[in-house]
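Read the single chain below, which is given as C-alpha cells and is the form predicted alone.
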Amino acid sequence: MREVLAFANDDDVADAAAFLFVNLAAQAVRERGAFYVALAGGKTPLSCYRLISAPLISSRVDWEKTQVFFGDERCVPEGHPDRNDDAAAAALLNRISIPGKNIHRVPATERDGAERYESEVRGAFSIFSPSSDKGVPRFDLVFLGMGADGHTASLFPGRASLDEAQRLVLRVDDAPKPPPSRVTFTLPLVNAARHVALLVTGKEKAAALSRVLLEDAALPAARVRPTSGTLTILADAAAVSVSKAAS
C-alpha cells in the first residue's frame, strides 16, 4: 500500500514523521516485543529526530526495546563529518537514554563491513522479530531521504545495485557523489519492511517525485514498494510543487 501526505512545509514533515515513528514503535511493542527501524541518512530527516529527542516524545518511546540500524553509510572514518550515525547521533541517539548495545553502527571502514553488517541484521532479527516469508529480516520502520537524482539510501540511477535480489547488504563503489564507497541496504531488505517513510522535501526534488509517483522504475526511490507493508511518502509543498502542475 503506498500513501501520499503532502505538507506546508519541511517543519511539518518533521512533525510527522516523528509522530509515525512514535507510534509504530508503540505498536511494534505491543504486538512483539520490540521495535527495529532503520535511520536514513541527509539532511531532511535530522529535524524529525531532534524532534523524538525531545524529553516529552522521548519519553513515550521504549528505548530499552528499540534497535537501530542505519539503512546506508558512507565509507569514512567514525567522525567524520560525513558519517550518517554520527549525525544521527547528535540529533537524537546521544539524547536518549538507549542502550549502547541496541545501536547497530555500520562496519563501513572495513573491507567486509556490508558482509558484516547483513550478518548483524540477521542475528538481531532472530532474536526477537520474526522475519518473512523469504527469510528476509522485516523491520517495523525504515526511514529514508531522497536526492534530487532519485537515488535513496545508497542506491542510485543506473547502478548494478538496484538488481541485487540475494544480499540484503552491499558495498557500492560507484556512487556518483562524493564519498563514492558506501554500504547500503539493498531492496529487498527495504521493500521486506512493515513500514517504509521516504521524506522528500525541496523544491530541487520536486521533478524526480513527480517520476516517483508515476512509478517511473529507472529512479531508485521509485522501486521502494514494501511487499506486505506499506509506503509512507511525506512531503513538503516545494518538493510536490511539479506533481501539482502535471494533474
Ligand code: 6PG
Second form
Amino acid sequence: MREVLAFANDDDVADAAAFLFVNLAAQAVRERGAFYVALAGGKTPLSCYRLISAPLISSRVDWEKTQVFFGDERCVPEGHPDRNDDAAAAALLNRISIPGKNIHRVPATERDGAERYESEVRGAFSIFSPSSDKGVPRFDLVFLGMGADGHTASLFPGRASLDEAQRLVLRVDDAPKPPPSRVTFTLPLVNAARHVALLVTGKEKAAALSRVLLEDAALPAARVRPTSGTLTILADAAAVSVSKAAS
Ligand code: 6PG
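Next up, can you give the form predicted together with ligand 6PG of this protein, since the form predicted alone came first?
Starting with the chain above, the whole complex follows.
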C-alpha cells in the first residue's frame, strides 16, 4: 500500500515523520517485543531525528527494545563529516538513553563491510523477530530520503545494484553523489519492511517526485514498493508542486 502525505513545509514533514516513528515503535514492541528501524542518511531526516530526541517524544519510545540500523553509509572513517551514522548520533542517538549494543553501525571502511553488515542484520533478527516469509528480515520502519535524480539510500539510477535480487546489503563504488563508495540496503531488504517512510522536501526534488508518483521504474525511489507493507511518502509543498501537475 502507498500513501502520499503533503505538508506545508519541511518542519511539518519532520513532525509527521517523528509521530510515525513513535507510533510504529509502540506497535512493534506491543506486538513483537522489539522495534527494528533503519535510519536514512542525508540532511532531510535530521530535523525529524532532533524532534524524536526531545524528552516529551523520546520518553514514549522503549529504547531498550529498539534496534537501530542504517539504510546506507558512506565508506569513510567514523568521525568523517560525511558519515550518516555520526549525523544521526548528533541529532538523536547521543541525546537518548539507548544501549550502545542496540546501535548497529556499518563497518563501511572494511572491504567486506557489506557482507558483514548483512550478517549483522540477519543475526539481529534471528534473535527476536520472525523474518518475512521469504526469510528476509522485516524492518518495522525504514526511513529513506531521495535525491533530485530519484536515488534513495545509495541506490542510483542505471546502476546494477538497483537490480540486485538476492543480497540484502551491497557495497557500491560508482555513486554519482560523492563519496562514490557506499554500503547500502538493497531493494529486497527495503521492500520486505512493514513500513517505509520516504521523506522528500524542497523544490529541487519536485521533478523526481512527480516521476516517482507516476511509478517511473527508472528511478530507484519508484522501486520502493513494500511487498506486504506500507510506503508513506511525506513531502512538503515545494516538492509536491510539480507533482500535482503529474498526478
Ligand atoms: C546518502 C543518503 C541519500 C539521501 C539523499 C537525499 O547517504 O546520501 O542516504 O540517499 O537520502 O541523497 O539527501 P538529502 O536529504 O541531504 O537531500
